[in-house]
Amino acid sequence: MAKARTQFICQNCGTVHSRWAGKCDSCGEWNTIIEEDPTGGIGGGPGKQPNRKGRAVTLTTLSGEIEDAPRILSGISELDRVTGGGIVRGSALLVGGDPGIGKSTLLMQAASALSRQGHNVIYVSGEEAVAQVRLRAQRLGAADTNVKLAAETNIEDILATLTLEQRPDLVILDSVQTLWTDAAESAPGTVTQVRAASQAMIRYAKSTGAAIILVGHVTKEGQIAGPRVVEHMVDGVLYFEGEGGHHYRILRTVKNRFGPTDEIGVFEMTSGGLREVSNPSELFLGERNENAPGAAVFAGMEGTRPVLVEIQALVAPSSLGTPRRAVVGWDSARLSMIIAVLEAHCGVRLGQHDVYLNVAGGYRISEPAADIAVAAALVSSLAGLALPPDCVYFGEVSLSGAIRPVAHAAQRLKEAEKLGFKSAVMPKGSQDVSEASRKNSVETGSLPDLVARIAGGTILTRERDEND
């Protein structure tokens, strides 16, 4: 009788190994390699399946007519934006955060919201009693609502449930990390029974054309859970964010087959649930001191939406051989170049200061078009000088201390001045800018000319043409 081969798989990137080890080769963990078969369950061997005759499959041409996706319009219009315009009938949406960040109060209020609209919708929760499920819906006002409610881990369980049921139009799972497949012999949580059983939830809705909202548990490091296979088998992929200390959520794009990726909705946590913010730029300028020196207003882009936000520094001598970096919302290898740019080409010393920056809010910003006002606020606390309260940064920095043209310019100079905004300091050459924002405009090709400008309280003071 053939020995019986098992394999070691790391529960945190999905590496096989040959035999069990304390650390991980590929990503360094320790203690997250776990004993699992891999000839049971859905993907196992090859010799476990019986053979048959593929058939032939009919071939056809890029050119055809093509039809929209059909959608699912929850009513909540920041959780249509983020998905592209409403949830896809029969597609799979993954949904990342951190605990207790409001995961399931977001998808009890959109199913309250769907079922109020004669939409079929079924709430499956792994981690919590029927009870619990029912509280969270009286808090937020949707107990009176049709959602059918279920507490069930297995999925030859749920499958068979749904089956007996009117075909929904979106099945609720919450989280992928508490399901488990019998096809499969490893614990919940572990890779196999997470990729079996997402695998199977898939299947369920690409069949019957169902939409399947997964909720899945986040690292340490912010990222979902489990293998990463997960992510490529799921057609969108939503991380909601936040901080612990403000009262404001970010759902996130990340990927989306049926949509733009980089979108963001922004919510709000009240005592009653998650509320819209239909403009987030407000929130974000809300508490602002227009008179501090150290901070600048990024007109910045998260997908199609402009998003302003305030930009903090703080410059301060050090008593250390090695100068403090702290960062909070930005990249920090990001900081370190631009303040080497400083140096380099500017002749702005900070190698004997602690230097401390911080995106207002708890926003995390991840485009390069924050460069100018990162560099703005830096120059802005070191001279003591308060930046103009209503002005716009936007732009990237080259290591040569080129200031670079970015994208949608013009939208964020529409928002700008929606708030209120007069002016902006932009790169030079950016397109699709109107004449009359130009006039009430600075632009500028490289960083040494930003720098004395705001050195010389002369930041809003434009050149002359070379033509006068």
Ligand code: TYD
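Here, rigid core means the biggest group of C-alpha atoms that superpose within 1.5 Å across both forms. Everything numeric here is computed off the predicted structure, so don't read it as measured data. Numbering follows the first chain given and starts at 1. First, how it differs from the form predicted in complex with the named molecule.
Relative to the superposed rigid core, the position of the CA of residue 431 differs between the two forms by less than 2 Å. After superposing the rigid core, the C-alpha of residue 60 moves by 2 Å or more between the two forms.
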Given for the second form:
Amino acid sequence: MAKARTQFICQNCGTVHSRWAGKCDSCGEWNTIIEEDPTGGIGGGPGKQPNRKGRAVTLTTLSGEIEDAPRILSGISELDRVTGGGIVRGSALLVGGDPGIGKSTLLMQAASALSRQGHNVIYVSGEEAVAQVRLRAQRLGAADTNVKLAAETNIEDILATLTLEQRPDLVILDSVQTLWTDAAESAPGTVTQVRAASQAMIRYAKSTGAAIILVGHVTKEGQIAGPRVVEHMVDGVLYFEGEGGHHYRILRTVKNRFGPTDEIGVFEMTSGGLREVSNPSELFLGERNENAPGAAVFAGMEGTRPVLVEIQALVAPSSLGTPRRAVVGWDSARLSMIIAVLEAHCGVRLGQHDVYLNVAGGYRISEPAADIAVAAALVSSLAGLALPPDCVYFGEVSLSGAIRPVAHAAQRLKEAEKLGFKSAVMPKGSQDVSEASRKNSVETGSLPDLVARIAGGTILTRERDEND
Ligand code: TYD
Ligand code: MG
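Given the form predicted on its own, corresponding form predicted in complex with the named molecule:
Following is the full complex, with the preceding chain placed first.
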């Protein structure tokens, strides 16, 4: 018979080790391996009934009747978009974010909005006492709704409470790190507890059709602490992010079994809670200094929505042997690549210069389409020449210095036009662009060409030629 033995589990990545070590081989983190007893427990798997005979299930075909996933809408459109058109009944969502970013605020607002729509919502707080949650609800103007509240952390007690109640439409558990079950021996917050507790709640959701939202704190590395093990169990993972010092908060879909994964919702944190920002471009362009060298407006896309942001670059002579490269809001490896292409193909020498790159408003860009906006900002700063203020940039740069077309050119141009931009620099051969927009934009196929235009102060020459 197998001997009951303890396991050593890394609290960062969930890897199981046979013995304790100071460093996890798998993720490289130090002091994250903890001894846990995985036997029994909801997450411990079977093991009690080795002699049980399996029950045959009926196999079926891929074609056949399907129902649309029934959804509950909160009426907070930024939230509904991110969930793919509402929270699906019987599904489990994980909302992750840094401590203090506003997860509890967001979910309390969602709870009260859903409750106002007539849905039955239960909010279980494991971190705050009832009085604290009430205080927040008052501040958010949610105190008069029918949201049911409990301050509890034990899974068995929570499940017992839920069976007594009329079936809820949504249960919010804030946070998954505080939950624990009698069946597992480890301390709350450990991988075993988090996994067991989440599994129990997900099973509850699937069997009753109530949706659940689990809140999880993330570590500095941006991973949901411990509960990275939860990410694969849930139907959707949303991250709530923002930069300290900025009021903007972005809710980003990382995983969604019922919708697209590249949507964002934008909010602003105010003294009365989170306010929806339905036109993020206006917000990100709000504090623009139009005549400063080193600033270029990037026409980006987030899922189905165009977003305009300003990219700021500062290139300054370096006194260091190895010049500094500092990036906020963009990929630093991508910046190195753009610098290399500028040096190799465009004769732009940045080897003796410090380079600082910042995306305005605490926004984070993940699209390669920002390449030429970054290049334009760098060259503009190095040359000390401001770019035309009413022009946007988008296009991907390849290692050969060619500028490649990107998707959704027409939508990007439309958003730019809506916000008063008159022209655009975009890749040659962009698809579905109307004749009118093509007239006002400059299509360029190579980065050396763009650099020459910036240095010569003739970026929009073609437009002027045609107007003359
Ligand atoms: P909270 O939702 O408690 O964060 P989390 O659950 O992610 O840890 O939000 C905490 C911060 O939000 C706190 O610093 C105060 C601020 N806040 C406001 O600015 N306005 C408000 O109306 C509320 C409720 C919070
Ligand atoms: Mg909280």
